[in-house]
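Let's start with one chain on its own, the form predicted on its own, as structure tokens.
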Amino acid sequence: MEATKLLDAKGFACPMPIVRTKKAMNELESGQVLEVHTTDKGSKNDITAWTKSGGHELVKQEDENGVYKFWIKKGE
């Protein structure tokens, strides 16, 4: 999956991931891509409910080694 741009958010605790999510996202146009790596396990429904209720995509997802690796399409 090629992403615009990779936010590295491991080693934070919530809601700091979401906090720098957001803030990245607000730099990107629609229809671009941001990778999120984290290691809070909360990330996991966090990200994917702030995803959806900020109108973006969650175009992919991965768990690796204790990092969990989001792909989001900024919505319109």
Given for the second form:
Amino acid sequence: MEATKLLDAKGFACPMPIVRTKKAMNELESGQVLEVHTTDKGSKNDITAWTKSGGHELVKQEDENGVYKFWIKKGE
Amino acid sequence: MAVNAMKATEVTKRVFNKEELFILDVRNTEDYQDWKIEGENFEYLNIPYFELLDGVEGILDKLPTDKDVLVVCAKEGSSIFVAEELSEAGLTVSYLEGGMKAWSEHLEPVKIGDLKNGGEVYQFVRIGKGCLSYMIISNGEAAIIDATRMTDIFTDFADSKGAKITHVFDTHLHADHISGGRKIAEKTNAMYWLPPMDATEVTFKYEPLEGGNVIKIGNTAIGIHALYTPGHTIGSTSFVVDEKYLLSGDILFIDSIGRPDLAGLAEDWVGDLRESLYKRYRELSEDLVVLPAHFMIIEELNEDGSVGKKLGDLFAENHGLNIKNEEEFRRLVTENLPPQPNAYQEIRKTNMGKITPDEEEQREMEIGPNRCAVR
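Moving on from the form predicted on its own, kindly provide the form predicted in complex with its partner chain as a structure.
What follows is the whole complex; the chain from before opens it.
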């Protein structure tokens, strides 16, 4: 999956992963994809829910050695 | 305006005293709907924190000005964030220190009563998860039943009472929470008792707890009579303490009965469950005070926050004890069961000693309500 930008939010606790994700998304054009890496367990459900409520699309999500990876496509 | 930290023990007092509190829960909606802080006079609003990142103006008119407002999240970080935003908007609010994690781990000791020849019975109410543990103290000795993994609370409490922990019991192999029994026994050199029928796969040594065992605590002859009552698990054992208290484990609750499916054998154990509830318990004195290992709903709490009721009252009031038709009983306990507790298979394996998750993993495994009952 090709991402326009990578956001490393590993080591941050709630609410910072989403605060940073939101900020990074603001800098993208709609249709572009942001890749986010987190380690906070709560961020898994929260980023999924935030993506939906923000009108974006979660294209892919993977867990790898304790790192949660998200690919979020910016909505209109 | 100020942001205050409110501790789980303060929230617990408000639950016990049926006081008012307005809870702004900022977790995502799915987590909120799965499990939240329950209080009879609590009001709720669920807005995920990530919808408040640009400001809280949109929800100000939904918050009361005549009630204390408590902001709650999973671990506290997001609730502090939201509480600070509210504070900047001119409100005085609190956040729950440690979040739902602390709420899940908080234990409130409540005295149940005195024993005939001196000594006391305490119940440890795990208010956030609905688990109940017990300590029986007599003449400098203590026994613990169904301890949670927050073991310091038990050992510190025994110390404060000047009692040495000599026996630790689990009424059955738990599926909803991680037992602290083995850890306490190792730390204090106490004997750790488990029903052998539940312990066929455990990886550690234990004393076999069998029906008919009588164990003395202190030298005032407080008898703990083990009573084999299978059904929730095949080994489930109840205790009669001091001929006054019936510790019913996960077989009988105040307003519900144990579910037989958490070890995967619902159909096989229905008959045992019925036999335990409708025959063995019927042979006991109706004056025994039933002290279960769980409560499910906040209405099961007594005025003082304890959970317990006379067996005779339960025979009259508990729906699960009043199903005449065996087939109807079978259907109640095997069909339309509530969802199973979070990570219950991993929790069982942990309690068998087969896996050893670290503390953070154990915490995550125990998230959510206990869900051990059927109504």
